[in-house]
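So this first bit is one chain, no partners, the form predicted on its own, shown in structure tokens.
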Amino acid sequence: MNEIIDLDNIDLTKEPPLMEPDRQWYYIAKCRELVKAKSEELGRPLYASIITFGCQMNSRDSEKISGILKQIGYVETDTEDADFILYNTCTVRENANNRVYGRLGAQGRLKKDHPGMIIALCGCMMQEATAVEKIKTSYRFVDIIFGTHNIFKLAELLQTRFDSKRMVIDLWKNTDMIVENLPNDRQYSFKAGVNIMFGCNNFCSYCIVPYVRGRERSRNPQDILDEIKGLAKDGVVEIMLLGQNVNSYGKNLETPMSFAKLLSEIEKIDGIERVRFMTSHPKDLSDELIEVMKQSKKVCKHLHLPIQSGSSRLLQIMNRRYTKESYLELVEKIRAAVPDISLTTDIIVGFPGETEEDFLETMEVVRKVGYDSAFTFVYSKRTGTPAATMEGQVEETVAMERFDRLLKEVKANSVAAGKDEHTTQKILVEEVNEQNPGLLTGRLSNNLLVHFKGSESLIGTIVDVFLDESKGFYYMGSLI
């Protein structure tokens, strides 16, 4: 549970504590004094802007960063012409790195007119030595660089920057440390992400994540349950359990606990109405978990189950540790237990050595499973992974042509499209519709969106909506 400390009661004349998170609360209080003094000097608040790239784990990290900065005294803004700019980076694909370099080029020009600006970089890209070296040499105006393992140290690093006036670099290769109980600023009042584990042990041959996020580290289950109880008291009705591979949760705990058992304990928490989780690795999805999903009244009817390729030959080269056949058997088992489950997936097109026959096997899986939606990617070479040096790199034109065919196949075989049309369903109302402010947007248990007319006061509540018309990957509905 995140507890807010009275910063005025922290004695800054003493040496900083050695233990976490007390040490970081000390530095939050220390930074707050400096920010307050600078704000009074300028006659205005100091503004901070956080730009987040990548996955839900990064979004959750950015909420923590936002919480720390607000405690320090920064006022968050959307503009990048701010006093403190932080880029929380992703490195899953090469274009993610290039986007950061492009933003830094523009930011460097902006900083010349705003000399007091502090620019910080964190996240997965900062765990790559080549990326950090490029920033140190080509973007010398960057002030703070840290990685994925020490997000909690932001206030201490900021204080070091205030004191030294030099570039501060603090990168950890790996750690067993998990530091919670620091402020975080949730994007939504009614739903929240909850980290249950960090890192990954799978080493898929195309993936940089184990190298930048480190080895699997599971949080103590009681800490997770206490955090969720606190969120429920704070009005949260839906939680998303986050981890690179949630199915392997608990294996490294002193007293091992399965992910299925953790879900069963979360189910007992009053106030929480919906539980989501991602991402699930097919090789670790147990019969125990399927049974919990079958019996649960709170676990959402949605499972993200990445296939990556329908070719067993390629799956072996990818080091995925399952076959097309075992994956399809798993899908049958899940659908038998939870008939109304919504299945989504990740698929890579153009992996090194992919032949037309391999690709057609992927298309066959799409037809057999009937995914409700799929995140499809053209293979992106990541330096430092085994796949980057493999022979048989697929030509871009071939990969793009297959990508287009795959998109059409996914859409044509979606089992979600219209299956709940003309039924009444429970919807968690999330926001005013971005395209039409006269509508609200909510989400079904199976993760599909529904747009309907209603009062803004319904946001954050679960309501009954009649699904008038299917539009493929979303519905138009009427409030009951």
Ligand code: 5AD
Second form
Amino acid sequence: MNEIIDLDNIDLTKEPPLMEPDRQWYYIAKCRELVKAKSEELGRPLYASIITFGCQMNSRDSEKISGILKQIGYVETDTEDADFILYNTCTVRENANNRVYGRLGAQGRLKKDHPGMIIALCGCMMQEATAVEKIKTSYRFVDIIFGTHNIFKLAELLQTRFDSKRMVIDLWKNTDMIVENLPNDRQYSFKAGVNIMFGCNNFCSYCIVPYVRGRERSRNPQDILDEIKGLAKDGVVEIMLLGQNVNSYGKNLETPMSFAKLLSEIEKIDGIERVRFMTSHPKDLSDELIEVMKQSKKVCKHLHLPIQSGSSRLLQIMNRRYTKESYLELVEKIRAAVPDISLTTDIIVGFPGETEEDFLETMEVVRKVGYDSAFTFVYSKRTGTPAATMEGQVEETVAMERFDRLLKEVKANSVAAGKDEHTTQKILVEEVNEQNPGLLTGRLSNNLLVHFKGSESLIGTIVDVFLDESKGFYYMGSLI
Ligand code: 5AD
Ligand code: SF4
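Next up, the form predicted in complex with the ligand. The previous block was the form predicted on its own.
Below is the entire complex, every chain and molecule, led by the chain shown above.
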């Protein structure tokens, strides 16, 4: 993984190769020539800015995009008047789409003063036909549109745009292709996200992800292990394994392999100190995985286990394939095996047909489980999903009122908050504290943050910190 390709050795007088990733390396080299010429003409580097919306999958995709752009010769910036602007979009909830339209309007006005600017859009929202239609008619200044399945083709699409001067649109409905060995530009030197699978087969009735990210595809275990070994050599100590539903990893591989088995293989890699993963679907969480988490020294004591609703009636309509009772049993089993585990979750309020009784069941689960934190969402109607046409859409005021009550309940019932006060814990030092530059910020195995005094040189290392004081969802500590 990530072998270095010498771009100067690629013969651009030849036709582009047909096989990937060679074809893309060819286009990277070709775009690089153009960018170099343009930059010489302007007497300055060409700048690129990536704006990422949404989840960790998107952040990971943006790292890949950034890797390609850097190889092409762009210098990354975060200003919106760059030469190349890319919006990596999300569509899981309606307001994510609205934010993109808002930003695009302003971007179009900026482009008028920067005629050479190239604006590209990619990500989940681009997999929706209605969104793309709207962009084609109302945002005609956009130069390149691609989706979630063909990120690897960015250089080829850019070259097409350089050649054609027209809006370039390349959207794939689905794919079984996984292209390895392309450039990559990691956001952090000491921790990294690693895709283990793409897509989702679950079709929860409210969720648009299976439609925009396609069917489940697992990466080859050897590719994953090689990538992680490479990261460890580069000094990465913490890995976050990424997938919409990591617990069903490997089911469709030629030689099937369970997620638990993959985790135990990853654990053996020297240099990797911490392994996290997300997201786990409760219906697929196996005893084998619980056993690996119990035995492991490296798998973090944190499990993100989305419940979505505490009402078994709604869970069935949501097509989640577990009940409140089976979820609570699972929680008990996990807590019995890994007593100090921190549990977090996702909850939707205002799903069509949600009654006060259904909602009270969600509140009951929150009290029983004591999540350390919860991502809480007001249901958002996504056209094309089964829930969008269901009867009993909940009034916004009712949903908002439930949302507020839910937040309070989550806060009031957190188990881990404060639990480790006055103990010494290992933390991975991540950054200088944003609010107070005199402090460093690090993360406990259970994902809670700790702020403490220390030298910047500690960033990226795992240190012992005494947790002096709990502040609810974070700690103040001192370096040992
Ligand atoms: N409305 C609100 N929240 C949603 N999620 C997914 N689809 C929707 C929707 N239509 C939430 C779920 C999921 C998280 C990533 O986003 O809780 O777990
Ligand atoms: Fe959406 Fe359900 Fe798949 Fe998660 S498991 S991405 S909520 S369909």
